[in-house]
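Next up is one chain by itself, shown in structure tokens, the form predicted alone.
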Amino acid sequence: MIHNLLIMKFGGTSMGSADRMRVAAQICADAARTRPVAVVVSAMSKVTDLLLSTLRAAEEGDRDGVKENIRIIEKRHIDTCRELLPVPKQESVLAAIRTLIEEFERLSSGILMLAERPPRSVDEALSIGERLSATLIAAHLDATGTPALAINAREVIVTDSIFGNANPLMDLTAERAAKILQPKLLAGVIPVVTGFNGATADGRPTTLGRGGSDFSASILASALNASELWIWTDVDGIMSADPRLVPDAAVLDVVTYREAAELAYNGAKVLHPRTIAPLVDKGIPVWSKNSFNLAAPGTKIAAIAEGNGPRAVTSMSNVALISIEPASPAINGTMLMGRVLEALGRANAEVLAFTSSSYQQSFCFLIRKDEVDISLASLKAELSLELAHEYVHPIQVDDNVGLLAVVGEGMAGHPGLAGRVFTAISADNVNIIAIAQGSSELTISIVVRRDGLERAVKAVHAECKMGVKGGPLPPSNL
């Protein structure tokens, strides 16, 4: 085992130039002075968007869009490599870069022909960006003094086959991680393994899906029995509220892992949703730190015993709202609901929030916009007898929404917080459409029309007094 290993992972802002690749690797190379040190990278800011676009043009047909998004990502990582690099060490690291530019064109030639895009090519594509990014920043601590090697997650991460949206399988990637990672940390050498992407048992390349690259961190760290996770990304920690919509925001000095968790799965874009879960058993804190601003303390995310009720409100605006209602008295709606759920589950749609009307037997669930049609198309395939006898009302889809999540250990000892978040978003004048609460009571999730999202958000804020230093007041005070 190593002893008080540190596992780094960089988002695609601190990896989107060569200046942000300089800072970087020096803070992976003053950490390792004092402790062995692994790190996870993104691609570069916009690159996996523009591989995707890629994709999509090829599905399409689009042979020239292919050609000159593949020119645009081809130049991108060049400049970066003749920036980055002394000319010495520049030929070898352009030759690899050329590589694994033209094994993204054979992938995207193949979708090409095909005229669609196998899920499992996707992947083995899309982790492309990260590769670039790894072999890069690898080769500048190298070239800088601080031994250190790019190794594709896939080697490491072993994963289920759920192209797209994989998860860990934790005994195996423990045992590759001991295999690959540790000979290389023991020798001194920082392995710069790429986020975001895995491989099955069998060696077929797979994603960890949206955010994937802080999971990839994660799942090592827990792996490796780090000691630590840092988080490096353009903010300065975890705040109370998005600080565009809120001027008073404040940062928080630390939260739980479930608040991060719920957080993050509410819209808040400091970490990926599935990042905490390999690490609550194991008991490893992850700061969240800001690479733009190094003084700056950040967050950290631990099993603190105590709550202090809602410690952040967070928004998303890029959702819609779809309704069920069953026009016949004879349809079950518990097992609608379950049905519903299962097709959901299917289109690998994640639902935000679920609410239910107890007499009429009518729901409604929140997903994210993107995945409105996928959904559609499975839920009309589930229920296609229901529609076509008209058992259930046509599905309803309504994308003039947004969601804000109230988030806080401990806000069950605030009596009548639910009561005030509702009375101070309504005396802003805006309608609340769909309320959902957990028992834990962790979340409040409200639903509301976009066009009074950022009021809302303000007045809950300013409710709950988050911008207060310290946090909320005391229950009493509230």
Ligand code: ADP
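Rather than the form predicted alone that you just supplied, could I have the structure of the form predicted in complex with ligand ADP?
Excluded here are partners and other molecules; the one chain stands alone.
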């Protein structure tokens, strides 16, 4: 085990240009003077989106679109390389960039030919963004006197085969990390590992879901028993709301693991939803920090005994509400729920909120919009008999909705809070469609009409005084 290991992850904006890579590398070099450091990087900002839209263009047979996008991606990395590295160091890196771009070209051609996007090829192609950025920053670190080596996470992070949203196999990953990363760390070399990607045990490339580099970093922190994980992004830390929606959102000094996990799960983009889980057992603390404002202390995420009520409000607009209602009293509602949940599980869809009414035995649940088609197919297959014989009403899908979540430990100690939140939302003429509260009383989830979502977020943020520096007021003052 490497003593006092620090893992640092740099997001897309922190890697977005030669200047930003210089700052990121300086942060790594400074830290590496006093302790061992391993780095995880995202692709340069917007590159993953561009790779993905290129693959979509390929699927649609848009040869010119594919060519033009590849030209843009190649130029961005070549320009960055020329700006970042001294001339004698450029040649080998430019060659590496061209090889990666050729690899992407090959995968795009395959998709053009097939007119479809096999998930495995998509994952292989998308990881090229991170491979390009890791190559660049590792070369810059090395050229400026901090030994570093770019490593494809495909060699280290072992996952299941759910392409596009793979899950890590932690024991195998720990073995690989010990074999591949530890010797580098012991030799004083910074491994610069690609975020976002991995591979199955038999070597098929996978990705961990959009925004997954945070998750890559926490997987490696756990696999290597790191002392700390620092996640560098473009805001001062975890805030009481998305600052793009709520301008007076405040930075939270500390949040508990559970709060951070709920925030991320319910749409706070600052952390990938699955980042926290690998860290909890080992108690590895995380800092969310701003690479654009090094003076800001950031937010600490750890197992702290906080419990001050509502801390933050999050929202998700890319969701849909599915309702299921038995049409006959002969149907056992509880059995029906069980079967529906199993069908969703088989479709790999995640239920974000679930509510039921006991008398009519009807129930509804919220899932991500991009999981609707596959979920409906699975539900229709499972309930084919009931639907054909009209024992169950046709399945209703409402995608004109949004999810808002109020998150904070100790909300149970704030009697009347839910009522105040609902009143604040209604006062702004936003319709509440469904409400769910987890048994942990850590999160209140509220489904509202889509066009009222942003107003509802602002109303809840103001009502709970979340913008007040240092967090919400104690219960007696609320």
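Definition used throughout: the rigid core is the maximal C-alpha set that superposes within 1.5 Å between two forms. Keep in mind the model is a prediction, meaning the values are calculated, not measured. Numbering follows the first chain given and starts at 1.
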query	finding
CA of residue 330, rigid core aligned, shift of 2 Å or more between the two forms	yes
Post core alignment: residue 203 C-alpha displaced by 2 Å or more between the two forms	no
Rigid-core frame, C-alpha of residue 402, shift of 2 angstroms or more between the two forms	yes
